[in-house]
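Starting off, we have a lone chain in the form predicted alone, written out as structure tokens.
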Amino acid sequence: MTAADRQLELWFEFGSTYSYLTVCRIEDAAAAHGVDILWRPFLLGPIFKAIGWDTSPFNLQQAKGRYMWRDLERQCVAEDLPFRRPSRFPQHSVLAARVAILAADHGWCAAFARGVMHANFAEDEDIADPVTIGTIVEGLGHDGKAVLAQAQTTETKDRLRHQTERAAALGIFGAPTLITADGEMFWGNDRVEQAIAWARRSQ
């Protein structure tokens, strides 16, 4: 098995509660069996427009949301992570996941993914506001104008929109995914642990 061969995608959603959870642990849970993360933000938005929705399923569906939200406080508590339902849901993430594309070019988008998604579930913060996000950046020592500023580019913004249309085109419909090298798809968080084992096993 080559190094490319434990590597695994995750394509997550800044304003995707399961997200939040998936985003919090896989790092340890993947680096404990010598897989890769390879962080892929992308925009649900788009995806959901395509089929006929204007917002999350959660939100179309009533008993589906009271489930949902039940589940993420359960789940939380499991995982000793903060939640604090939001105030807005989902929040617009565009330039979260725009500064997360530059993160990724650099090596802290793990770093800055976790942030955002603490700002929104468990802060109750606004992730579209450039503060929010700017002090995110800053507190990971990085300059936080001069990475809002490339963020807001036609160049990353062109990226995150191929990226979000990747997306689409690999079949993806929710988040988090995760894709394995040899393409193989596994969606949501209580599937983490098989995409791993997926992605280490003998190609």
Contents of the next structure:
There are 2 protein chains.
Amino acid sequence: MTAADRQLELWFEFGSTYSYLTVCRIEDAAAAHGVDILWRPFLLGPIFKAIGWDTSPFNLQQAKGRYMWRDLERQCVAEDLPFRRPSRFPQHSVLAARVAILAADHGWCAAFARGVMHANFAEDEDIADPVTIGTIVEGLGHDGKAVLAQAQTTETKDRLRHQTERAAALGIFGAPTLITADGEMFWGNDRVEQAIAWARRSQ
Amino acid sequence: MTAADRQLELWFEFGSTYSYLTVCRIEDAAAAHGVDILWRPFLLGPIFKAIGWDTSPFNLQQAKGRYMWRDLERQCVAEDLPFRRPSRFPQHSVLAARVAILAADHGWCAAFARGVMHANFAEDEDIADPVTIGTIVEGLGHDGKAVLAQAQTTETKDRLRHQTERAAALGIFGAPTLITADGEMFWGNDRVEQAIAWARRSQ
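In place of the form predicted alone, the structure of the form predicted together with another copy of the chain is requested.
Below is the entire complex, every chain and molecule, led by the chain shown above.
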């Protein structure tokens, strides 16, 4: 077994409620089984737009949306995560995703993603605001101003766009989505354990 | 605690892939915790139609559909259930649901539902065919001809229509859906254990 067999891609979106749960718990869960997480921020917006949706399906289907908020609340209790229903949903996640692309280059995407998710789903902060994102970056010991500037370059914008196109090409339709080194896909926070087990077996 | 506190409604649809998993395992899972299942067959078609869909979302969203079939296959392996992808999806489930309404009156809905689900998702039989349904009914020791005749009366048709309207009024948007005596809703085969635990605690 090579090291690559023990890797698991986590495709996540900062506006996604169930991505909050997975982002907060996956590193510990994967580490316990010797599996490394590859962080893959992307945008659901373009993927939803391609099937004709202009917002989250939880807004388009009201009954499903009502259920989701209740289910999320229960899951947060079960996983001992703080939760406050965001006043905006889904939040505009482009800036956070661009920064996450850079954070993934340098090994601090896990901590950054947890910080942004906490701001969105526990503190109801505006994650589209550069001040919010800059503060999280600074809190991790990095230069907020420099990172925000790099996030807004054409190169970083293109990288996020390409990553989202790659998500669509892989057949990703929601978040979180986990993909093993041998291409097996698992969708949703409810499949984290199965995905880790698959990555570990390295089939 | 009264007996009613330990009851859990299972709202299911014979064409629904994840209902197959739940129908096959819920009785044993619930009995182990002293919880009784109330069988609530209904139709997803009218509920989907109300939000503008003329078929299953797994047909409308192709990427999600592709994933679902792979996930279902994996779940069947994990739960040791036979699986053959049905040549028709979703199957026309009205007749089976009408018979299930009657079966629930007389305490044999669990066994009947497992039989129909097996015909659909393991044997790829046509569950809209009265011969298929009649054979399952006979196999449970009941009069197939008489049950099919009663299933097609105006009274039974009305009962299924009302049950489906009640599902919509309860906020049900998919299947399987589990509802506790105190009105807590759990959606999907992945929530069976949580729903049983909730029913057991009787909050």
